[in-house]
Amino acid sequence: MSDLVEVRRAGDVSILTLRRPEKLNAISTAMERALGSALDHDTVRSSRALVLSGEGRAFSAGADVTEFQDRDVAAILAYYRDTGAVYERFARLPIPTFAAIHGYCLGGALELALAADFRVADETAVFGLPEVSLGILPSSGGTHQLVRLLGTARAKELALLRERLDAAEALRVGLVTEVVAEGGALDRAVELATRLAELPPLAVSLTKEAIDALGESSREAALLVERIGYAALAQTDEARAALDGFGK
């Protein structure tokens, strides 16, 4: 494994830590490649939930934009098919995912955090999308995730009008799930992930994937997904045992 992403386990929860603290965990292509390798690690594949955090003074100050200065259109498109695909891979994991955020969470780092199912921030967290000021736009799925999470009006506000948001305001607008005291984001994220890891894994996974799909589905398709998912899960040993014990 790369030194840029640490992989460890806490019970049924895998914990990935971005490790480039001297650069405030700026996300380079090497770090993206390391993160992709970490997602393939047996520790992650066998876990029931995942927490992503950052070492040092920040979750991450964002993408290492110096790597893109001399890339032409073809090179940038090739990047999104290579290491740049890791954001979407993270978003599509079948297990629940958490971003434990402290300090800066800017640009590409916020896009990575938005790919998680839940974001737990401590009081030091600072959020922002500086891409437009650099002549580009939030990418790596970030614009899409922002619209899905907050709606078009709020997404425009964050991408175009707001330079920075502190943790309290991020909670108010719905960008984060929960805010905790300074230094407590990782512990709280692991606590919540452990709670989900104790639930029937198929039910958790299918519920996550169904909710992701239903946001862009018609009512008829949504109801069909619900009914098929329920019918499949009702046949599992976990569901039968839970229903047999319900009310006893």
Ligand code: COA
Second form
Amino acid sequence: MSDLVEVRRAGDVSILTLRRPEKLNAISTAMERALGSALDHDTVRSSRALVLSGEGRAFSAGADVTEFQDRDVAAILAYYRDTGAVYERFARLPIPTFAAIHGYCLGGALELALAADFRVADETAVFGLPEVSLGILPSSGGTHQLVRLLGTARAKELALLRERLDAAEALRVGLVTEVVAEGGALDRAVELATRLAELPPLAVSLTKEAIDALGESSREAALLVERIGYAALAQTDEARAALDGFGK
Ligand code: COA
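Alright, leaving the form predicted alone aside, put up the form predicted in complex with the named molecule.
Then the entire complex follows, led off by the chain already shown.
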């Protein structure tokens, strides 16, 4: 396995660490490939929740800008069918995911963090989307995720108006789930992930997938999926075990 992404396990939680600290964990195509392999790893596939963090002084300073030059339209579209697809794969994992963020979380790194279900930051976290200043735009799902998470005006503010957001501002606008003291993001994310890993896993993954899928659906479709989901989950051993003992 590549050294660029470390995979380890704490109980039922898998912990992935971006490991290119000398470049502030800049996300190269090699790192994207390593992340994709990590998601396929048995350690991850058998876990019940996942935490993604970065080694060194930053979560990540974003996409590796040294790889941006001289890519024509065909090369860029091919990239999104290859390693660039990992952001969407990460977003679609059936288990709950956390980004544990310290230091810089810029550009593609913020897009990766936005693909997680929860973002736990420490006080040193700094967020930003430098893409427009580089003449491009966030294009690994970030604009869509931001609009869903923050609404259009805040998404435009972050992408166009604000160079940087500190942890307190990120919490205020709803970009992060929680802010903890310096150095505490990973432990706190693992603590929350462990809590989710203890819940009935089918119910957790179906709830995650329903919330992701139904955000833009009609009320009728949402209610139908909720009720079919409930009817299916109610038949499972985990639901029977959880309800066993109540009302007896
Ligand atoms: N891509 C490639 N390399 C990067 C990088 C990136 N996104 N971000 C940082 N690095 C490299 C630097 O080139 C430097 O390498 P070097 O030591 O071989 O020169 C190393 O990481 C450390 O970064 P440095 O710039 O020295 O740290 P700093 O604390 O002075 O500044 C930043 C930190 C994040 C402000 C600055 O590195 C930066 O602006 N990076 C680019 C951020 C960006 O535009 N990301 C989004 C792309 S969409």
